[in-house]
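What follows is one chain in structure tokens, specifically the form predicted on its own.
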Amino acid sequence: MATRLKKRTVVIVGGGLTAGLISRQLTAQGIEVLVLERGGNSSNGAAEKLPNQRDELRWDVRQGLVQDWAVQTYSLRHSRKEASLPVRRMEAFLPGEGRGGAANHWTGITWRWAEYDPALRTRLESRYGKTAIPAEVTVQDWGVSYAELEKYHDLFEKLFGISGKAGNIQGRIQPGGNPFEAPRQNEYPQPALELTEAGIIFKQTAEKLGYKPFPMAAGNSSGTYTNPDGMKLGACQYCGHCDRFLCEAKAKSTPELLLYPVLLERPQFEIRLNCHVLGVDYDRDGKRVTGVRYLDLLTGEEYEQPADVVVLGAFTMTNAKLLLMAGIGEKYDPVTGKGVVGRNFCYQSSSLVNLFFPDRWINPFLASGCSGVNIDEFNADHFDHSGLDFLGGGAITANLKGGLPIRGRRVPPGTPRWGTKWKQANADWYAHSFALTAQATCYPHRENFLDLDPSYTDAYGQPLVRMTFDWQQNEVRMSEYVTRKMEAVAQAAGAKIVGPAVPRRGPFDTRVSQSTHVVGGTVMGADPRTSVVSPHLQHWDASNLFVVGASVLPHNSGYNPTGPIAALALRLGDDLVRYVGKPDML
């Protein structure tokens, strides 16, 4: 029997980036917020203190800051014709565990998506005609414009002290920045990070080929910084331990460092750790939710937490799972194309090519998570797709994130996988190689979706989220095109050995690290027939339920999604201030 607790004003499921940003906006206006987070607190622990902070086995290989796959995983099938199987080892994407969520172990790469991304369907139809989008590719507009989100992008970048170089300030293209970026009101809060040797080589090559290279925008602090809330960042030491690690120098922008210390000082804020949310309570007749149920993982006690407002701010799969289990919204049906919950599930189609320079010292251990250089000429719809048999594209990057001793081993094609020759190749090439990567779009397809697995359950006895996903022809053709463009850049760089450059092809393999970005399942839009939530992230079938995070994005860009996710969360925080004062449809 669950213990019923005192009602709270706003309850947020998931204690990650979005919860922190929403809570910042709400508590600043005196509104009470309770956050429920299934993990604990890693701050001031081994994860951010030397020498344990550099333990690659613990944090990288064994995913110490990531969801425990033995407790809760997902199942996968590549089509509706296959039987699903549980994923036992996940590398493709890494849900966070603990206060701060995945934005604690993130690399720090920060993008604003293209100005046309929130109106992608309108953009593609206006440029190429309505027949250019195949019927099975279900891209759609978000119902909100980039212009509406710009001030929230700006606020997030200031809160997180993002280092970078603007390419478009108030419509004026800036030398040294990305000429394709959406217009911004201000320069980045901090200058860009120092270039690595790999970045210098790539930049010189790209310029020689007539492209416009620019430094990657980074949640790695290029200097000491104090944000608008008085939270401080130290300067990056270029130690190469960003991705999947906390930062011992406190130079990586994380919720644990920049949001939760402020919130914990506010009397209106509470976070309960080690609390796993089991479900959302739904009044179908009243079209409202009444609260959530959760399990205290330390005591084993179950609680019922009533709320005036519930926000689902968890990982992509969890947001969809909670709606599917509660029956809030119509479940997506790939046969008819009707229904919305689980629709538009997307990953990212990435590829790479290795370069080997016997006469250049690359020194991969001198790096940050975002010490990269990019070109954007072949990303998204920045180039003309007329006459091509695909839509979308990818950013091409030289981002040397660090030469970790276990994973940071790049050897030429044909090298034996073990033995004396393998050891010698490691010694010869460790300091003389790097990779170019193409992080590319993934547009939604009618056959890629999420639902509840009918056969497998997690440690709590609840059904696993089932992924039905594989690379469809649009992404296969797009990856072939972008990978060949990337290979041409690699060949022009003067490396002794290049390759192989392998485009993304099926089947989708969760054991391979490609990016960590999955979106969709609870997508936003102006039409309730094709979206779970409104442009203000309010559920169409429950007026006091809101959903935020990557799950609301209707497609995946060739950029990391953190920027738009953060902007949408800050905007939702402001919307909820108004909603709490006068509950209604926003």
Second form
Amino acid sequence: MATRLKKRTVVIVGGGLTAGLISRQLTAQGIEVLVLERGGNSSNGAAEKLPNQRDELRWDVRQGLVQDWAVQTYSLRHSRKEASLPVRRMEAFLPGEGRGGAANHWTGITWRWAEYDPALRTRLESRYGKTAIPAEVTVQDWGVSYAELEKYHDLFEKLFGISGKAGNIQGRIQPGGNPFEAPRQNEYPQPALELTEAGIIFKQTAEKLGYKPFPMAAGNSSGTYTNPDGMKLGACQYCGHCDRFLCEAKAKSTPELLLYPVLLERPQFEIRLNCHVLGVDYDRDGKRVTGVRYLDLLTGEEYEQPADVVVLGAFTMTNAKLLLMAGIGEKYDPVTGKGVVGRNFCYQSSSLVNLFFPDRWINPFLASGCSGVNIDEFNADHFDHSGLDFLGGGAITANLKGGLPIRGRRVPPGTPRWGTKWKQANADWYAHSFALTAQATCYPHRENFLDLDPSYTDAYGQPLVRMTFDWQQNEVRMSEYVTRKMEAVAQAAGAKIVGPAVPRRGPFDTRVSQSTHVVGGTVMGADPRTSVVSPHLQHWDASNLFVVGASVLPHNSGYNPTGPIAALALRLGDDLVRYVGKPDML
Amino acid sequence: MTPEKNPEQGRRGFLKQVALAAVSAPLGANLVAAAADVAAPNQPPDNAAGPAPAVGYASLGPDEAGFVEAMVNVMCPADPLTPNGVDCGLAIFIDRQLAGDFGRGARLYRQGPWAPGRPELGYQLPLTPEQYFKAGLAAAGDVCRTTRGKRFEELSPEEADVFLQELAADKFTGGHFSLGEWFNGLVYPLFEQACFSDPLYGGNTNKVFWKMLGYPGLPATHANDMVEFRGKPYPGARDPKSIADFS
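In place of the form predicted on its own, output the structure of the form predicted in complex with its partner chain.
To see the whole picture, the full complex is given below, headed by that same chain.
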């Protein structure tokens, strides 16, 4: 029997990046916030301190900071014709746990998406005609413009002390930056990180080919930094332990370092750790939610937490699951194309090619997760797709990420998998190779969606979220194109050996690390028939319920999604200040 | 640099003596047990800076250890780059992983119902990794006796290498599960981890694989190195440091 607790003003499910940003805006205006987070707090433990922070086996290979798959995983089928099976140990994407969420073990790569991304359907139809988007590719506008989000991008970059080089300040293209960048009011708060040797080789090659290379924008601090809230970052040590790790130098921008210390000082703020939300209580007739139920994982006791406003700020999959379980909003039906919850589930396409330089000291261990160089010429809709049989594209990047010895080695094609020749190849090439990667778009498809698994349950007896997902024709063709462009850059770089550049093809492989950027399932939009939440992230069928995070993005671009996720969260924080004062449709 | 020139070779030197003493027998399960027996209580620690040498298996039985030791010695033969796999701690690493959280299925979703699926859906058997490893060892051992007429550890290194390649290529069918998936999905990753993990876990003894790569290890505070040694040989790569060096 659940214990009923005292009603709170705003309750946020999930204590990660979005909860931190929303809470910052709300508590600054005196509005009380309660955050419920299923995990604990990993900071100041072995994960963040030398020497154990540098343990690749523990944190990287064994996923020490990632969601425990024994407790909760997702099931997958590649099409509706197949039966689903649970992914028993996921490697493809890695949700976080604990205060700060996945933004604690993230790498720190911080993009703004293209100016047209929030109006992607309008953009593609105006450029290529009304029939250019195949019927099954359910790209849609977000109902909010980049211009409306710009000030929130700007604020987020200041809060997180992002290091980078602007490419477009107020419409003026900046040398050394990304000429395809959406216009920004200001330069990045900090200068870009140092380039690696690989970055220098790639930059010179790209320039020779007429492209405009630029340094990656990084949540790895290029210097010491104090943000507008007085929170500090140390200087990056280029140790290469970023993705899947906590930063021992306090140089990686995380909610745990930059948001929660401020919030914990504010009397309006409370976070309850080790509290796993089981469900949202829905008053269907009143079109409102009344609160949430959660399990205290330290005692096993169940609580009912009434709230004036509920915000779902959990990982992509959990936001969809909570809506599906509570029956809030119509479940998506791929047969009719009707319904919204679970719709537009997207992953992110990626491919790579290895380059081997016997005479260059690449030293892959002298790098951070974000000390890369990019070209954006073949990303998204930055190039003309007239006459091409696909939409979308990818950013091409040289990023060493740290050369960790278990997973960060490269050997030339044809090398045996063990024995003296294998060892010799590792000895010869470890310090003399790097990879180019293409991180590319994944546009929504009618047959890619989320729902609840009919058979498999989590440790709490609740259904797993089921993915029905595979790489569709548009993404396969796109990856083929972008991967060939990447291969051509690799061939021009002067490497002695260029490995095979293999485009991303189906079936979607859960065993291979690709990208943690799963998006969609509870998408935003101006039309309730094709969106779960409004452009203000307010649920169409429960006016005091809001959803935020990657789950509201209706497509995935060829960029890491943290930038738009953060901008939307800060904007939601401001919207909620208005909403609490005058509860109505925003 | 050859490992023999390194001063921190106490345990390896010791194991080599044991191996020489047992030269008539195939390098097998008895080696580590023998090492444990010979290690007299009053023997001085052979490396005052490091932990006591790991001897004795926590998970593997004698036959299993025999297979694993022979396998890691084929996959990592003694050569100018490293000592053999056993002396590099690879069998101990694998044993410790099987005996620990990983082997017992930590962080692995283990609820039924159980059904085979496409490889891309990942591991779908009800066994823990430890059980799976051992079931595969037994099946591979049976296949070896059937197809070669010998136990795996009795094969010559060349024969054993061919046998492992055929395992990896999933040439042997008819068992309860694919031996190719077993080898590629469980055994091979453990082998790579044994080579390149921090020596804390029993493999990569004396950081020999890090020296082979030129990976400098800890503390990896490279803010200045990043500029000074960009595009140049990094001196620290010759003398890597591990967690034990900072503990």
